[in-house]
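There is one chain below, alone, in structure tokens, taken in the form predicted on its own.
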Amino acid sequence: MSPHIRALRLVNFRNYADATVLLSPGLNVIVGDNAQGKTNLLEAVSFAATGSTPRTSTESEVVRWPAEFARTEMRVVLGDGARGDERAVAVGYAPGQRKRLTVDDVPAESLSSYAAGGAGVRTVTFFPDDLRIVKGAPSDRREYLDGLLSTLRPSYARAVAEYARAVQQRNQLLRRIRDGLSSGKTLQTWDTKVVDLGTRVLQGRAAAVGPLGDFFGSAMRALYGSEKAGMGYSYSAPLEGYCEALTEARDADVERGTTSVGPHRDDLELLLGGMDLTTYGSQGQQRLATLALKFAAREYVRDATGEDPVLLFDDVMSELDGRRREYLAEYFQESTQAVISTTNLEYFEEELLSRSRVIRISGGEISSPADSSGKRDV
């Protein structure tokens, strides 16, 4: 069986002081009213996967007022569940300072491994903000594409974060060549840090487009209908020719103040029946193909590592008809863990509930009847 988690404790996080929830393999279904604290519980387990949240960018908005710190614990279960196969992984955070991430009481090398495997587990999230991805921004879908693969390979989460920082500081040396502060000679080696790591994150991403269009196109016949799904990449300078654009393009960057060309100016195109999905796309097709995309992930994942991540998926059957509930249940519950959230249990059929465990929550405060098997969530 594929790594799961057995429990959880957050304390000062979102709307919890101090709560502890465990949860099955299989399908977890945390049912209660708005506002309650369903969706901080899922940015929890996140949190505690990745030692990021996945809904900001500011984090210290997970610190519940007026506590100075954040910490959530969680217990994974490796292997075949044997009692001694158990990782104890602890993530702590105050603002302003340095985030504490351990695995069995010992010191995480760094964030990148920590949420690239090295708590033991790893997630796939769909919160309905997501829904960006297909119909926002290309850097929304730049981002979902570099999640994914940073979850795999520390050393990509790398060369993203440092590509990032070397296009910062070119573009803060175009400006001072344009206001006649420095030399244009200056900019030679900026390029050239620039389109080493542009090369390794183009690289990485051109070699995932091919197999994760593949998974989105099988989600979204199973989601959709018959209609062919497909993925492209938009580039704005071929993995090939990228030094030689990045030359042609110094006279007008420097104009501009900007680079214009590389991996930060790319877009992950979303097709349905050729039809760009951002563009064109209705709501709902906008939706299904979010859904698809994070599905797509799973797989992908799965494919990569041989283990399937957790699913976490906060108010996915609201906007669904009958049908694709159920389809998503029966996906839900065969999966190795998922965590699912909603308003009303109704969405879910009585014997799909009765194999499944059911987590209430009300304030902040985490409780649950005991399901078919005598079990309880605290």
Given for the second form:
Amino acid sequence: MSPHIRALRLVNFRNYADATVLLSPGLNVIVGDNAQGKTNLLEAVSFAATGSTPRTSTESEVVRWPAEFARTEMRVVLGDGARGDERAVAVGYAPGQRKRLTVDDVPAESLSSYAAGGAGVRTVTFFPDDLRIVKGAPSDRREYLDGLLSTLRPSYARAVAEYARAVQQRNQLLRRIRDGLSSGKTLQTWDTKVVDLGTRVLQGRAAAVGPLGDFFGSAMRALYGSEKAGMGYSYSAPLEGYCEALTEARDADVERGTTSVGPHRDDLELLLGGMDLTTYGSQGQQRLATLALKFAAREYVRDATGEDPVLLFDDVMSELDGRRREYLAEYFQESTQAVISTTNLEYFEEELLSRSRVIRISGGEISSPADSSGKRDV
Amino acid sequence: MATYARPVERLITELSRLPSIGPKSAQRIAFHVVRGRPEEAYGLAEALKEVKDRIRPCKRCFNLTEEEECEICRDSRRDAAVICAVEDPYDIGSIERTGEYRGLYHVLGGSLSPLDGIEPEDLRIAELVERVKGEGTEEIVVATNPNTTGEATAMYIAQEVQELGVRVTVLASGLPVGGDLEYADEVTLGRAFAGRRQL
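Could the form predicted in complex with its partner chain be shown next, to go alongside the form predicted on its own?
Time for the whole complex; same chain goes first.
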């Protein structure tokens, strides 16, 4: 069995002062009224597993006011739980300071490297705001793709970060040339650097889009219908002619003061029956495509690592019809571990709930049948 | 109103201008000086003055020296056919401590970075090219930092001396020796993997 989370404790995280929640393999349903902390709990699971939040760019928001730090502790069960191989993973965070990550009380460099080494959990998250991956700007789709590949390969993450820095340097150089502050003697050097790093990014993406598109296609088939769905990659400059394209764009780039070709200008196309979902998809199709992208990410991780990531899906049921809800509930139940939030337990069948863990949330207090005694064993 | 007497405040302010010294450290050092023996403080003051009065860049390699040329440039036992280009004078110390290198140096004075407004003219690259022409250099070892700007600087130097028939090499990057593979960060290990060699 793939790694999964047995227990989680949150201290000063969003609206939780100090709360403990036990999780089971398979489906876990978080239920509660609006604004009780369901999304915060899902966010906390992701934070505990990866050391960062997928929800916001201003991370200091996760610290409960007026506390000065937030902390998550989780117990990860590795392999077959029968063997009792369990790790304690903790994340301590005070805004402005380096995060303190520990695995079994030993300081860890990053949690993704532990996950890569099979001692942590990977996650695939869904928040309603993720609709922008389908609907939004190309940068949202690039972020989806780069984020997925970065968690799997640190060298890819590094190439993406270095590429961004090299493009920044080139852009500044272009502006300096335009404003007469630089002779432009080093433009060739920065072009070479940009192409070198950009090629690594392009190669990583090119290798991923094929299989990821297939996974997206089968997820859409299950969620939407028989129409063929897939992915395409739209290059601002093709891999073979990248260097030439960058050289050709030089004059125009100097004028604009920005680099007009390269992976930072590309787009990931999401197609349904040959139609571009971003431009022409209906609201319903776009919603289902967002879900399908998350399912595809799960399959991609599973394919690349042999391990099933933990699924963290926020309020995913409310927008769906009965047939699709049923499909999703089974999908989650059959996964290694899924944590799903909802306002309405009736979205799930009684029989299914009897095989799942139900976690009730009210005003930052957590209760579930198995730990109603409130024991804190994390 | 200042917390301490004005001279103490001034010392703290001056100290906290130094790199990697924050206000707390500055205060601790200042009080150490205040409590300590006068000779120690005068010794420090003199050392600071001396370094500003007497140290200048070597006219050949721009290492720091009291003379026209630095000790390394004047040492006839060193191999004048090889020049190791570094960003800062203190990089020389790091390389010297390896005991592996017997050639000369060239201090560039930083790395190319348009974001910081640093162009080739701001570095001593033209001086390096002149040296290669005049000294019959056979190899330049570019030992800039292994980051974006350091690597771009190395590439630019290679391009500038392309027609002079000099070999340009860069340092390998890889695993720290004597350490455990387990503790290497993934990027370093990934690079080491990409640069593996046959036994």
